[in-house]
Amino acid sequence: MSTALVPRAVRLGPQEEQLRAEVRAFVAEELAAGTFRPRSDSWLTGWDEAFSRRLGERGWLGMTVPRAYGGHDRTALERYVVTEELLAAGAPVAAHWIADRQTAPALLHFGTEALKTRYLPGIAAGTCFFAIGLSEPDAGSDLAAVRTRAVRAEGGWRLTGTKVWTSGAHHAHAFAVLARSSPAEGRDRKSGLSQFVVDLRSPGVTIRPIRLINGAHHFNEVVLDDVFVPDEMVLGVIGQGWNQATSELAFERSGPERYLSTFPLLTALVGALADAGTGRAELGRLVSRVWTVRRLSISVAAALDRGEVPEVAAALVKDLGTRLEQEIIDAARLLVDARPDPGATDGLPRLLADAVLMSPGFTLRGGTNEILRGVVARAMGMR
């Protein structure tokens, strides 16, 4: 494949080896003390603010942030393996992982100095948590068919409108909103599109919750309803919303929580045929598709620490991640004789439980695939 679409690859060093077993060393201690058990899809269903806080004392979050803004001026490859181990063992990482994976970021690059100063150094501590405001009710994955609308007001804008799928806004202290704010330019609907950041706790937001099946509530529909966000509320500039919001796409695309979600099960997959002897070369087979994700996946963190957008490949990651872990749950009910249990406190059935029932989504959320592959063609002259 042309060098064009995937980065050049990289090796992590002794630093990053050393930050491993420092992380793998503290959840070990976690473990031992009982604060948490292994879940797949951890870092969606695992909010616990206390477990973000320590990760925060530790230095763990915010770590590519200036330290002026309370960050730690680390690399994007040393932010890389804390949360690749955190994801491995399954730790309950949701209540931070929207503001430290994609807010952040976003907010050095685009936020008002008024908006660096009040969230970024909250994010990096573990306690500002933070919400995203793409998708709408009927738009699918259609982001340009936002129907949210932000009208100009005295000293700021009043926004109005209905956003859905927002994980963990009931918790979370705000959320970065994509509205229009002023007409498309004939039939470029990515045309006057902008951001806001909007404080969840404003008069006018109303938060309802989307349940799943079992009644577990990650998910929520926000409505605003004539939302006043002032000024310096606004992230980066009016117009550019629809650029600022796909440039910030390969930070949520290209993760190893892309191809980890399910880790926690291939592992207990893995210990549970150790004896028996049997599904080797299956096994084989997914840990070195495993290995070949990762290996992309970390490309891109390189990449995005050298100032490039590697959407191309933070797609293909994506694709090839999430259709992977879903791989790993057919490869559980096939090899080894255990029903799915969400009753059951952990253990192979707990955790195949917790992969079915979210497993719908890993091809959905942050872009269906069939949408990346429509990036990827497109990279490559095909469409």
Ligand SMILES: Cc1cc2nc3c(=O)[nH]c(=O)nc-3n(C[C@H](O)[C@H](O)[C@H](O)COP(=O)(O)OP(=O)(O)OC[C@H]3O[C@@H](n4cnc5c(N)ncnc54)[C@H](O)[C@@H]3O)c2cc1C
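Return the structure block for the form predicted in complex with the ligand; the form predicted alone was the one displayed.
A lone chain is what you will see next.
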């Protein structure tokens, strides 16, 4: 395994560029047909199951999943190209995002055969959607403080507790829950935690909306009241939940969604300033930073392909990328005379409104940037 903090740089080859051209052509067709309007933060807010199915039909979901489970045996770099094209266009990818990005790799690494055959084909087809069940009212950054309990029962486990900020749970089929299955051993709070795949339609599951300030419904509180989870839905090894859940984070933190959430806004900004002849230096600075974070993010995807766990580089992508996403919003507000308008049918005012609404979450979701700097500092021997 590489000991470097940052994996070596890679370049995309002709195979990836050919694929990019295919995705770009598809996106252009969809835009021409009016099936979607570009939006900021489309991977959280653009829930469109029909769009996900069309991607599944083209083989652009579950790309790194083996064919035996309905996938396509392709590389993480090929998947990267598809996701960056879709995000750059502001396409509605939220429905399949979590399932495709992190549930599929987690099932492949840790899932029972029953879990893999039950869920992977649907994930690759764009018909099966997942949520993430980590955070709780008193456990966010301090994830080891989760209080959801898993108690042994005949043929499985019974789960009781409350998860919060569960994006998309009101639409998703299932979520992976981190729960305490035995008391911590001494002061090691990370011991005794386990992961379970919970069907969100199970008896005992209550899903309540947590609305954004504009009334939009993306988040939920999910209450588990003595929910039965059969043994074959245990994800990985009982007691190893901490290591498993944190190993998923390299997938969660390093992808193009960590610097492209406001790319459609940046594109609109370039268009708005093209004739004005102002703001070029600022735009140049932003674009060159996007390019730099992108190179780091691609090198992480290649490292994941090689079986490495590049958690430091993944943390850097998220910290640098999400702050850049927010600065793109600041630049748009300073450089053009446009008010954010959520009611606008299209263009910069609506992209700006979407981005302003979602931007506080950019540096929080997936582990806050402060926590990620701690990860980097520890790897550098500074703490």
